[in-house]
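Okay, so here's just one chain, in structure tokens, the form predicted on its own.
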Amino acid sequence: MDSQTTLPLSQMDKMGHEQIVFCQDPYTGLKAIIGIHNTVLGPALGGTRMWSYATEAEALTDVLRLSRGMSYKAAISGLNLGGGKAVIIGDSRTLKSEALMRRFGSFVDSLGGKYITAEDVGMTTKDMEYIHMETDHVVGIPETLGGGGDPSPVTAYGVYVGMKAAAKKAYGNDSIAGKKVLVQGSGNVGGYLVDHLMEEGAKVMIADIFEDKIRKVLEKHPNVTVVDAKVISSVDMDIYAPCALGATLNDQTIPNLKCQIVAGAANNQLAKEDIHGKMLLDRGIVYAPDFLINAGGLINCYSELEGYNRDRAFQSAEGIYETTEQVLNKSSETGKPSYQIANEMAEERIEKMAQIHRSL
């Protein structure tokens, strides 16, 4: 028999979350959690992340940690939209099939709209096809069926845009060119950042723990580098982009980080927001907050929303460039790192929403 549980708050965690599922169906093999963090702005979209977690507990701290952090990409990108996330437990390679994600699908459309899902790590638009067959509350479905496919290029483009506010931060200007790049993660972000860098002129080395991710990049830029993915922490470079799994900023790479800017895709680059990101401002690292400069991907899924159309939410992502901008500054003024001063504008923002529908 299947099953859903839902926890109160008070019994999951202290981050404000308003509702956590726990979905299993022994037919299928599927093991999966909902988050949803917050439904101020809007029902909550996020993706979908298939992972071989070594605990149950290890999926639960990365499905509190990944809505949290999209809702305040939502908010500090202007969307109405709240912030949720899912995690299947499980290797992607080996357990998927068309039955899992169509189980997964109605479980999604169980909880009535407030969550939206979408394609994250492990996840590709042909799963999206399948979670659609059992429920409307879904995005990133191929453009065939009038969706807006893989959004990997809006949020590569967003995260390459940020990294040059960044730059422009570090350096007095906002070009790349001649910058040696590290991208920790070369798979469907990865990849197009990779693209964005080379045209630009950038030095880029990449980073993976799958070989035919790197075979992928190498055959369309050869004169790409590759880096051992167990020694990036300490790799001369100006620029580090991580673009896999979080907490790779910690008390151990953190010392032996050898860049001047932090820049990447990955959700929950700090392991633990407080004491990282401190730890970065002290040694002068410029730090793009994360779920600013990788919200090219919401941006995305939302324009589907509203009626897809690819130009558009390019230029929305454009947008992330300023505003990585007004929170680097504001972190130099204040002194405060910058992921506060990003937490600070989402959390602003959402309150004030609140307000408003408290007064109604």
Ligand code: NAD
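Alt. form predicted in complex with this ligand, vs. the form predicted on its own above:
Left out here are the partners and the other molecules; the chain alone remains.
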């Protein structure tokens, strides 16, 4: 027997979610939560994360937070998408099976396209293929199956143009040539970002905790300087590009940062949005909000819904430059931190579109 419960709106959290769906299937051991934050702009899109949450409450908190973040990311990027996210509760190394993934796919399908899923932490391409067998409401699938494949090149391009817009704000022109840029995390996105930076003539430094990731970049770009991953925040640099983990902008790092700009791909860079966004502003550091400049991955997924075209995805990611400029200009005009301006612009777009739909 399986069951699916939809909580009424009145019981949902203060973040304003539309719908939370709890899915369970004792036969396969599936326990999952699908969070639909907002569908004013379009279907709620966001990846499925598989994780060994200590409690179901922890899983719920994660899905609420992440799905809300997706609404903001889609809204600020001008996409006609809402925000959603799903979590499968359990150890991704031991609990996975074809049946579990396909059962999850059938839950996604039961929402009739209101939620569109994609790959996230703990999931593989193979898992997404199983989910896809039960539902068409999946993006980020391999190119061989008609999808857009790895979104990292588009994400890296968006980060690069966002960084250039930040350079324009900080230096009066958007050239990165000759600037000392530290890329923290030379993985998928970091690696492609280095390509753009080197092509423009930046002085690139990289840091990673794994030798093989560093070696891969050095093979392509022998002139890149490697710095110790443990001393990032005190490195002498112009631009800091966090492309590894979240929360690297915190009480310990911000006072030591020797840079004029922070612009990178990592999600949730500010340990505490309000406190650390303000700390960066007070230090005169231009901060390009992470969820705005790393939206290339989402843009890539979005273009799959329209019939995938990689050129169009890159072209669309180019828009990140202009939006970053607007956010940073408004931030200096109002004295508000840039992350706050970006949040307000996202909320405003959702509210305006809700209004026009109400008046139709």
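Positions refer to the first chain, counted from 1. Remember, predicted model here, so these are calculated numbers, not experimental data.
*Asks:* Taking the better superposition fit per C-alpha between the two forms, does S303 end up alongside Y171 in one rigid part?
*Replies:* They share a rigid part, so that S303 and Y171 shift as a single body between the two forms.
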